[in-house]
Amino acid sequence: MSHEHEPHQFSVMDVLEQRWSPRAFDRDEVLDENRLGPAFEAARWSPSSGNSQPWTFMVGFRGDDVFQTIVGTMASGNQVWAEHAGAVVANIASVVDAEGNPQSHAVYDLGQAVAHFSVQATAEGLMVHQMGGFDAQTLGRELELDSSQRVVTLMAIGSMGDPAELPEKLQLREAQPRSRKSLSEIVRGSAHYA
């Protein structure tokens, strides 16, 4: 399965090794506010420029209207598996502050909050699959966001399901081993890694 660990040069926390993005979610699992609470708490404590905290999360649980709205704007290749997650979340950045000034760091800060969320969710035994394949403008309108806010990414959240329930093409992708670029490919400057 794709969650097997690739060798790495330095040790990292177990929760970071365990984090991966499945498409097969437990179709019977019921999530609620309490189950997602620790992950949202971790996102809340994420760092941000000037402590602006320019993030908002719109949550839908499988079967409710928010869930259907979010899934309805996904690309069909994401809908086919994400509709079985226990929850879906729209990750929203406030790109303009209360005074009308652009917040150029908002998307970066939202990304940090989502990273904190995903690590805490993994520690809680949940899987998070982030995605960009959706109609952001339509979703923003349907969620009644104002012009200062932008849906940047989506997350599907739940426990691991049976990959055999996925379409054949996705079963193959689910079985591929995880891979990452080497440190020498991503770190430049004074640091030199093999």
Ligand SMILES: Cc1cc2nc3c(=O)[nH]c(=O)nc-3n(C[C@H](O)[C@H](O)[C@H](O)COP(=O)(O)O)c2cc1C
Contents of the next structure:
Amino acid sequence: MSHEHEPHQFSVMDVLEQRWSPRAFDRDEVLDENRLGPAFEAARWSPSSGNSQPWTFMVGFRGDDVFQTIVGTMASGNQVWAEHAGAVVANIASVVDAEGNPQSHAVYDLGQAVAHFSVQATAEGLMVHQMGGFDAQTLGRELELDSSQRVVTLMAIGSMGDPAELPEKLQLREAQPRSRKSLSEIVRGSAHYA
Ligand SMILES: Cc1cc2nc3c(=O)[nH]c(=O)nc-3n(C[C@H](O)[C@H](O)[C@H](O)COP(=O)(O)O)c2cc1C
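What would the structure be for the form predicted in complex with the named molecule, given that what you showed me was the form predicted on its own?
Now the complete complex, all chains and molecules, led by this one.
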């Protein structure tokens, strides 16, 4: 299901057009490793600095302990909808390598892996909503990460649900058209766009 948005200036692949970040997830859907497999495979094969692959994905399925731990560290405004997703994932960057050197591109690489994940997930009929609103320090402690690892973002994953099940304020946000800066604002130099 795509979402109303401003017209594209150029057409893009269907999955990119269809991807957006919903809050209404199917509350009954049960996800498992097979359902998420293609998206994790896409993340696995994304490029990274020196092929360092500085990412780990901590997965919880709705109802299990990992799920509860991750949801428990979310900002309340995220918890209220994300607790109904089929899965939540903590996206973890290894910011220090095995020799103790900083991996300065780790967060960038993780973000790119998550982007590939979300595009593949969309192709599989799943929606992905990324979050920065959570307590990263507490989650890192509860997941027993060492100091070389940092939880950068979370994802809620699942099929689209019924927006009518959301609190009224979120129903309104869910219906808002999506918008973006124009190409002329974000692309500079010798390339000129309207
Ligand atoms: C790093 C990052 C952090 C985000 N944090 C939150 C968040 O805490 N809560 C939320 O509802 N959405 C969050 N989002 C989703 C963005 O608000 C959303 O991607 C943006 O508004 C564009 O909308 P779209 O994904 O539907 O195109 C986050 C997205 C990213 C990439």
